[in-house]
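Here we start with a single chain on its own, the form predicted alone, put down as structure tokens.
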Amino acid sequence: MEGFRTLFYKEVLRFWKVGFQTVAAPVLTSLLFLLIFSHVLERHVQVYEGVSYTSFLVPGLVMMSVLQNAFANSSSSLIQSKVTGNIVFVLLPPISYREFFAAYVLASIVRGGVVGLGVLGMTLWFVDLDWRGPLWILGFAVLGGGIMGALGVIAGIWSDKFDQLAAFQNFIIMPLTFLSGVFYSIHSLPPFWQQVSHFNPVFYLIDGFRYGFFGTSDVPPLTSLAVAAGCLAALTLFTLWLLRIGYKLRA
């Protein structure tokens, strides 16, 4: 247990020490998204009855920030350790692969949560949000951070250099998040693309998270919860298997 606590503390301290880059920068990016999209579409788009487009947009931006930064935390930490060679100092101590996984994923959830709270705090200056279901909000934020934290561990293990990790992020993570309903409701899409969107697990995270604010969603929140929990369980099992066999970590 001491090994887990030490590794978790190290991972949290790693991103906190460069908070201007890891926390402030993504908050600013989300704020720019909000200012641009709300300015252009506020008077032209209303997704939910009685909910302005800017209000609709805020939960999506918060959740997108949580997801992207949770992935960045675990993936960047592992690839940096592998490239610099100091991964050996994490593998040599008597830390089980379960503790290894838990420390990286929980630290990712913490970073995603800190950035998400930062985005939410900044955007509350522009909109008044309902808080219909705080537990739904918290639950989907934790599930989303856990899913992306586990995906980050997988990406960090698989990648041997930074451009491989960048490819994973640019061709998998970015499309999944941007095409998940952050900026729109899937009901505004043609029927074919609506069906395609249901195969994107991030859509359920965004939709369930937004339900916690407005009490309205594109799919039932329990469905979103089941999909998110199933994805987290599958990714957890797969990542634990990779760690147990030492894939690309032990020669």
Given for the second form:
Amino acid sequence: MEGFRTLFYKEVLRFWKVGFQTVAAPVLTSLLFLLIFSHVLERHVQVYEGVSYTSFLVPGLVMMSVLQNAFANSSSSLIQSKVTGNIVFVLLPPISYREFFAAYVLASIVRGGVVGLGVLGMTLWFVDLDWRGPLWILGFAVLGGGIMGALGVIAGIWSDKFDQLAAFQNFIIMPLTFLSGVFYSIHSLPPFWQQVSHFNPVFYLIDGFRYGFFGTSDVPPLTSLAVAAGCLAALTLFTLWLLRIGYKLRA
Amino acid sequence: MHPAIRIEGVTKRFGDLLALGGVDLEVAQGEFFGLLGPNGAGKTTLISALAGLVRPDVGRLAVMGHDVVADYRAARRLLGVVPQELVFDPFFSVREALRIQSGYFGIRDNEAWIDEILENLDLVDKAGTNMRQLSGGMKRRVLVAQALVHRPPVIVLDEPTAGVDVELRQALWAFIRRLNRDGHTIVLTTHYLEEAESLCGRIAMLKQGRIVALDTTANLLRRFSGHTLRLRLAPGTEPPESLRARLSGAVGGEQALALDNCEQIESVLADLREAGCRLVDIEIGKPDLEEVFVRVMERG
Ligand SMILES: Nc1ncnc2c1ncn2[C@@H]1O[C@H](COP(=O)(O)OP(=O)(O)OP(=O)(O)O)[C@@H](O)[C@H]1O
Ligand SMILES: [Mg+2]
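Following the display of the form predicted alone, present the structure of the form predicted in complex with the partner chain.
In what comes next, the whole complex appears, and the chain from above leads the way.
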């Protein structure tokens, strides 16, 4: 347990020490999205009855920050350790692969959570939100952070160089998050793209998260919860297997 | 009592390259053991296999009786490895790095021992310094410190003195010797052969992934190299016929003659006197490990 505790603490300390880059910068990016999109679209788009576009947008942006930063945390930590070689410091000790997985993923959830709270805190200056179901909000944030933290572990282990990680991020993570209904309700899409969206797990994360604020959603929240939990379970099993066989970490 | 290290039939390929070709080796508890070999011989690969960083294709390794795969947690707790590459985590200070490393090994409060290590490695006034700001030799010392945080009974040092200044090298060896006296098993790789000669009780020499010599240091020295007599004759004199075949290479007028034992000196001197050769200078060279190493590598 002490091994897990220390690795988790080290992973949190790692991003906290460079908080300007890892927390402040992404909060600012999200605020810029919010200012631009809400200014341009506020008067043209209404998604849910009685919910302004800006209010609709905020939960999506918060969730997007949680997801992207959770992914960034585990993946960048692992790739940096691999490239600089200091990964040996965690490979030499008697840390089990379960502890290894849990420490990286939990630290990712914490980073995602801190950034998400930062975005939420700042946007409260501009918009009023309902808080219909705080537990749904928390639950989806944790599941989302966990899913992306695990994907970050996979990407960090798989990549040998920074550009491979960038490719993973640009071709998988970014499309999944941008095409998930952060900026729109999928009901405003043509039927074909609505169908496609249902294959994107991030769509369920954002939809469920939004439900926690407004009490309305595109699909029932329990469905979203089931999809998210299923994804996390599958990714967990896959990542634990990679760690157990030592894929790319132990030659 | 289990041996500190047991290596049985370990083979490892990287693609077409045979890095380890069936290595068998046992190091008893309490030994000070040297692992020597030219660049690329497989020393680091063997150490990595022991540490679980590399998985052998064939064969088994155990630390104090604990298999490094099946029983990896126990094996790793008993082993401290100083890696050859100069690696460090730029996010942390020296003390932070040591605390974190202690935690990875399950030790919560390790301050007293950390202070002792820092003291012995002359790092006390660098304790609060960020790793990035240390010189290469200091980073190397921190690597040694990190390998010792959990007081491992078996300590493996992969070229720990590369780039370390003379003073610290001596301090480091004094410290490692003390750990050895206290019962820790030490395995060392180095390209400084005088270092290995003076420290190691037993030595294995590796060449292209195979062990080509394995014996006590004293036996190796005795077996592979005798004394050498270095002579400088007065200008214009030629050595007698009887010695000419045994003499080798006149370097700057100096000739070397290999002896099987010290008693042969007498007969050599007698031959010279008889031939009327006058000596300007004479010196007896002791056998050294470098010579043994060269001979083993040529032959093996
Ligand atoms: N991860 C790897 N992938 C491919 N080849 C490798 C890998 N690690 C080592 N090798 C090769 O295996 C051989 C043995 O390397 P190793 O690092 O064990 O040598 P060494 O005895 O430690 O040498 P040195 O004295 O230079 O440190 C070398 O030919 C090396 O190129
Ligand atoms: Mg080496």
